[in-house]
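Quick heads-up: it's one chain on its own, the form predicted on its own, in structure tokens.
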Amino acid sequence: MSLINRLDTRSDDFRTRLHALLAFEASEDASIERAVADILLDVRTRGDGAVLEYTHRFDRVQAASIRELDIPRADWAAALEALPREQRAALEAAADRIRSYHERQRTETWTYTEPDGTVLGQKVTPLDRVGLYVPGGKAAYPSSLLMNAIPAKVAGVGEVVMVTPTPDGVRNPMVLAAAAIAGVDRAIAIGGAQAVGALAYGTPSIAPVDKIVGPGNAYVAAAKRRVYGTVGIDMIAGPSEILVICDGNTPADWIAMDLFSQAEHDELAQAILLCPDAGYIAQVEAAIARLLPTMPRAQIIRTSLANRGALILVRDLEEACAIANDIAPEHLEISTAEPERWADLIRHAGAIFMGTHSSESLGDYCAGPNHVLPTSRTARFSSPLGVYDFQKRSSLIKVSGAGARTLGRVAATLAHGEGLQAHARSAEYRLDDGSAS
């Protein structure tokens, strides 16, 4: 049985095939769904004592008051100070690239002058309180929390509140560190649904925040999923993908290697190849085999691999970019000589590596662009978290006692034909500085 699906774009059941490898949707769990929305209900009413109850079934974490769950500052300063000398300087090596990139995409406020004197605009403002979900114990990702902290602290963030389940008490150490790294303002060891709950509604020991980032289990997801629009969320993020397009010149080693590293995080998730040389192709087949006995999670990313992961054969690397495009992977890897040519043909994306040193999971830690990327073909119309996820823009207009006389001519022309009096009559009053028309 092959490790992996073999296609070919020139056979007439390719985009068949293709299609139902590429097909996922996010089952809602009924069972799931219907838990989450008692306990959101549970928090919405009770508040703390419906947080600490729940915070006690199922990380059995005793408290009397939410002010115990609070992880002290001293506490991340010391997990940061315990750190073996080469995880600190990784974690901090991350974090200083990861705010060097994100500083970039800061966006300022900016006004324009019309020559009547009309000032027209836009207020550039950051979100005044995030809340920020870390899984715990053994699903502890450090790295995450800096991608999604980092730039919320560069937008101007006032307050970042993380919350982080610590089952049976356990708190992870590097997690800690890195909330001192990147500059949260609070931890309270909470996590699942109630803690999604307390975020977005408050309770009286939680302010409640603007937007909830970050990931988290299917419970995390359904919460985030139903408190949209009393808050804002990042996305409900699908399994992980790579994407690599090669001209057949890279060890194939590396290429294994690379689908590897996406089809390790589960199941689900989803490694493609895509190469116009079949020899190269069956060589990359190989190094698979040879190479998936000495993975730790072999059996992780032996179902992956059967089950959505595919090597296509293709014409040439023109058509390529076009099933890359159709794809829209989360991470796409070009592979190739002059991987700036190809790069110019993709329009769909969530992060794009060039050359055949770019690996993957260099992105995911520390190259510096985000991490938290599109998944399931959302890349065709979402971006990667950034700095603009935390901030948001008001449009500025102060318009001329000339600009009021001119705009207001067209505004209630266009009122009247919508039947809508009062505001033609609005516009109408500042014709002629206060006299109605």
Given for the second form:
Protein chains: 2
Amino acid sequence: MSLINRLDTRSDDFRTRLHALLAFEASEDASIERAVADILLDVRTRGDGAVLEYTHRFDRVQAASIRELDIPRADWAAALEALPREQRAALEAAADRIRSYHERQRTETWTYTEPDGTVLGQKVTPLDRVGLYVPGGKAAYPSSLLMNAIPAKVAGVGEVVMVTPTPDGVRNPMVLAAAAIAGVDRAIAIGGAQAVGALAYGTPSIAPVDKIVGPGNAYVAAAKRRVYGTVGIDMIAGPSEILVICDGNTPADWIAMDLFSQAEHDELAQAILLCPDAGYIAQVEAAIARLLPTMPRAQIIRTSLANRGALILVRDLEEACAIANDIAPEHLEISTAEPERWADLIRHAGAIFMGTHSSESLGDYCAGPNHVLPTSRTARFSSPLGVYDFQKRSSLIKVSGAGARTLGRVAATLAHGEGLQAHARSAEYRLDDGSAS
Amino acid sequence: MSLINRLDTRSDDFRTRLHALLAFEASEDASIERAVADILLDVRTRGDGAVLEYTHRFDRVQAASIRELDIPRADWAAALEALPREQRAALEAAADRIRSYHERQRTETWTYTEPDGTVLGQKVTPLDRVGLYVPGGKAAYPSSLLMNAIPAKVAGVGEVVMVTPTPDGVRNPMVLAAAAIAGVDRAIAIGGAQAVGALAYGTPSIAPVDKIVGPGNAYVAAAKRRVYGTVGIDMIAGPSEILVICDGNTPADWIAMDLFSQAEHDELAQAILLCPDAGYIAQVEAAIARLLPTMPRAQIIRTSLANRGALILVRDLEEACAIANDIAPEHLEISTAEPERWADLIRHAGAIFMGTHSSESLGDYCAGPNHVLPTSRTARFSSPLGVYDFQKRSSLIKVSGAGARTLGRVAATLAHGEGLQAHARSAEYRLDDGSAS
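Please supply the coordinates for the form predicted in complex with a further copy of the same chain, as a counterpart to the form predicted on its own shown previously.
Starting with the chain above, the whole complex follows.
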């Protein structure tokens, strides 16, 4: 098996090979689906008792009540105090930058008045209550907590309730510290489908939320999909992806490491380079070979690059941009001179990193924009997680007496055309400005 | 069975009765799910051939190619020309108002530059291609076509492809006329799960779209749910709802007709009045009894009101607003003096109609705001269909050399804390401003 796939857009089989590399089908596991359906029904029916029972069974944590599983604020504060000074400063710097970027995403209520006095507009309000899932154990990323909780608080969400499993009672202090920094309102040491069910349906001890966000394992993802409709959910993420467009002038080691930084997430992660310079591609491949053995997560990186990674020789950077739009990558690095020129050609990408200094890892932690991004080509129709995911809109319609006379005729004509006579008559009553009753 | 349920917030069983009335569980029909899964797989595998076969089987329309099922633009134009003048004027007036309201929803790209030269922002782009489902037969509402297609075109969507079944070859001229007015780009006479599959996966004759919107029957809804992820979809709508808050000073006939205008949609539709004046409630009930026999859709209205409708006596308008927030209705009419005072208390509603002249029917057709609204309490976390549903965002990140030195330290610290060393090293390379290779 070669280190990484090599493609050339001039080959006849290029499209076929590219699409084979990109193909990823999220599979549904019937046994997970069944287990999750049972757990959700049980939580919905028995509430706290069911949550306590599953927490005992799956996390080996015994508690007589949900209150015992609440992680007190004093513990978050203690975790924050106990952090090494550099880590605390880094978390706080990241939180400040994330907050400042997301504040620019806030949408405000607007209205306008028409000449006849009719007022139209849109009222923007935050969600009342949001549930934030934070995985336990090794997949517990404090950066992910910041990226999910801060936009919710910036939106003005009244209560952000975090759930996180603590297998064998082991808590992650960096996650608790991040919760304190992000302004989370409550933290409960529960996880899995039972935590998703408790948040969606509510129990006597856990008020139901309006939306559930945050990453989780296959059980959590299946549970989120099932409660969607009862509550809102964020997108279910696929494997992470990076696409690098490089003109061949960035240090080859930098690009190799950028590809690694995606590949180290997961064996299914995808790292692809598009470059018009064959000599440079060879340099990057050499850098990969040289640097790979030095990486602690070399085994994951190796599998990811061999199965799903690629170095692709393109005719020119215009062609690279066209391919990028076809791939619609989660992360796109444009590591070239004049990156804006190429960014202008990009229609579909979760995040666009421009210039040689903008490594994806800076965006993952602290540049400011969100690191929860659309994967698996969904950037064609969806957006990074943002403040807009925690606000919703209500149309505002205040029709004046004069407005009702104009609009009433139009509405009545169309309603009669659709065979909806009550609609028509309701509009017609308003034509007479109060004398119709 | 009484004409309509009567509740009183002062009764001990009020909450129980209210929640029983509101309860609505969208049921999944296993046979529909199986049929739809088979059709989708078949369309994905066999493309045009499968679509043609199902169109023959379900709509009794035989065609040798998809091209034969394309409804030529000349036919839309002819349908528009043939409309009675008043209907055409009404459709055009509605389209103009819908367009002008939605133009205010457009979001623009923004960026800002930090003191060290780092540029951050968000690029906003329209979706490339959108599929619009328009039901055939009696449920074909031209107003619905306008409400779905116009926001997409205002967003700048390159191609809006409409699909609509034409059972036995019968086309709805008002729908074709609306397509011409709304600026739809292509219309194909196919429907059902096969049309959804063709739009989602693409066939040799139908380019795949990025999002599918528009109402449909249970098969269409199941198909949309299944292709979600491959493409975006709008919300699957539940039964339509109206909640009226009235101070008792609006003509009782008007309120009765407003309740009818919701109830006439569907036996499952829900119409509820909240009022602090018992005498007025009696007047509305009398108006219902008197007016109901005059309605062409009396049978549907009767069933809807008896099973799911209610006249609720409240203590005061503050309590009415609190109940409205709990219900989170699709449509809320505040038929009172000083409606803004009460609208300010409303956090959750799809659309808020203020004042006695603002009947829901005006909003359904031509006030300007969208009539595709969140149902079944989803207004707690979702919004009316809008231009924002046809735009998406990409984060923009251009880190300067100086920025990379500041951000690189923060990112590296956090990445080491999360055990992601390639992330850390990728950031650390940029600390040295180009000399790291």
